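Just one chain is shown here, as structure tokens, and it is the form predicted alone.
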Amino acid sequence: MLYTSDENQGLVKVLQFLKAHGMEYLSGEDLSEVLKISRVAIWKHIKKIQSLGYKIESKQNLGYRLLDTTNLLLPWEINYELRTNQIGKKVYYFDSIDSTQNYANSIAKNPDEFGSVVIAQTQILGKGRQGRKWISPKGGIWMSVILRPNFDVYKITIIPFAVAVALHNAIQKTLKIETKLKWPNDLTSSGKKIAGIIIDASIESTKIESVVVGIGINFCVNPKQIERQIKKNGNFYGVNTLTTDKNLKSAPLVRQFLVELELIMEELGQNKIQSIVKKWTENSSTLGKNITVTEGGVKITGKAAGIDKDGSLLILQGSKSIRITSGDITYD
């Protein structure tokens, strides 16, 4: 099933009078009278908004009220009280997809997508890294942002570092749970993967005409279960989940984080490298860590110094310095 937030604006415009009354009870025909609705129209709406998993509390001559929200991420959630200029303002959500990444790139082109969101309650093959296979069952969060970033090619190799460091903020501020940031493009909550970032860029000679931003949260989703299937890849540190409290709702980080995103990725456009560098680095769990790099078949071990002004990971060999811009970490 596929919801945009151009559609279903009665449905939205019900539920949100609902939401304004909080534990009121709100009669078919007061609603009707305000939203200039049929009651038949109305009746049908409020059914369709509980076959979403709001609760709804329906009383005989009292009327409706809404107890609880649904924890799917569909598009009005997304964009319920959203304070962002454009990144957000436009969401595609699915029940199930193969790849959110792979619908956003499929429509990145148009111009009027710049901001838009795709996201999906789970993905039959969603992608990470290199080509990897991303799990993503019910309960956690797998988007793509379409972003039309307006500065010079060179910075697109810090935009995974400004997603991690947005990404970060966002679980801070929403959940209060410190998360770490492992070299190129993971979150980490104990050691072990709590979130992982892709890009996918569409660069024409100098100019940037899209970046696809692919960001797999492990909100609310069993880490045995994703385990099974991938701790036979060469880059497995194990998995970790946000929460356990499966009526936790996720929309708040899903918002907070395009927030963060989009100052960000201002910060970026006004060519605040060494701000966004610095803010990765202050959280990072791979520095000042003896580590092994595997690129190729190829390993590097060394100590991890620090990060280039382009996002290489500066490993130090005694007193030689290597820059490595790809591959998979493991801690010595």
Contents of the next structure:
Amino acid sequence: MLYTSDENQGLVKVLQFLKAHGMEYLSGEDLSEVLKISRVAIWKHIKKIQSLGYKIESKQNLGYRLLDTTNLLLPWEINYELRTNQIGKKVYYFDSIDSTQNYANSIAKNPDEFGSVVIAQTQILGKGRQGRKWISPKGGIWMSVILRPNFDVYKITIIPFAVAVALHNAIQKTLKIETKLKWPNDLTSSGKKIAGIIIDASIESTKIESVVVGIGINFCVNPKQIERQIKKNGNFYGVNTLTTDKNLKSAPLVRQFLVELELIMEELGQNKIQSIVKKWTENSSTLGKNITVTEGGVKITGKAAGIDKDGSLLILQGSKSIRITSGDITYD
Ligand code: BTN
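For the form predicted together with ligand BTN instead of the form predicted alone, what are the coordinates?
Whole complex next, starting from this chain.
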């Protein structure tokens, strides 16, 4: 099932009206009169809103009131009071999909989709980096964001770092959880993976035409269940979850992430590459560690010494310095 705000305007009007009136009861008659929707349609919208996980109390002679919102990342929950200029204004929400990344890639060429977000409750064929599968059960945040940065192509390698910093900041601001950044694209908590980032770009001559940023966040998942399915992956180092509280809403985190993403992409547009790399480095767990890099079956060990201005990892092997542009790392 796919939901967009455009196709649910009546429902969204009823919901926003209930939200705006807090704990006040609103009669079906009042809702119908103010919103210019028939009583029958109001009743149908209320039933649908309840079926989407919102708690609406209905009392005879008094009317309806909203007691709690949903846990689902529905488009109107993302749009609600979203303080961005472009990103997240249009949201596609799927109960289940093969991969939000595939869907976003299929629409990314359309100029109207600049800033669109594709979100799913579950993914059947979630895509991870290096051709790996990304396990995407209910409770996680699985989303792809379409960007049209119009940057010179050399900036492309910095985008994953910018996205990681945006996500780190959003998690810190909304949940007060301190995550660490692990080269190249991971966010960790207590040394285990909490989120991953994948980037697909379409390049036209020397410009980046469109970028689809895929973000997978283990928001409220069962780490053991995911670990069982990926333990055999070469780069496995444990899975963590941001919360175990099933009542905690994830929409504030998504909204804050979109705000942070828009801001940091603007910085990248203004060539503030060093400042972005600095922010990444300050919150990284990688630098200073003895690590092993695996790329194309080849293993290199050494000490992670720094991040170059293109995002490469610099490794020291005795007095020799080696630049790594891609691959997986493990901490020794
Ligand atoms: C990684 O391997 O660390 C990157 C994982 C990226 C997963 C996200 S979930 C939403 C989006 N859709 C996908 O199929 N993959 C990305």
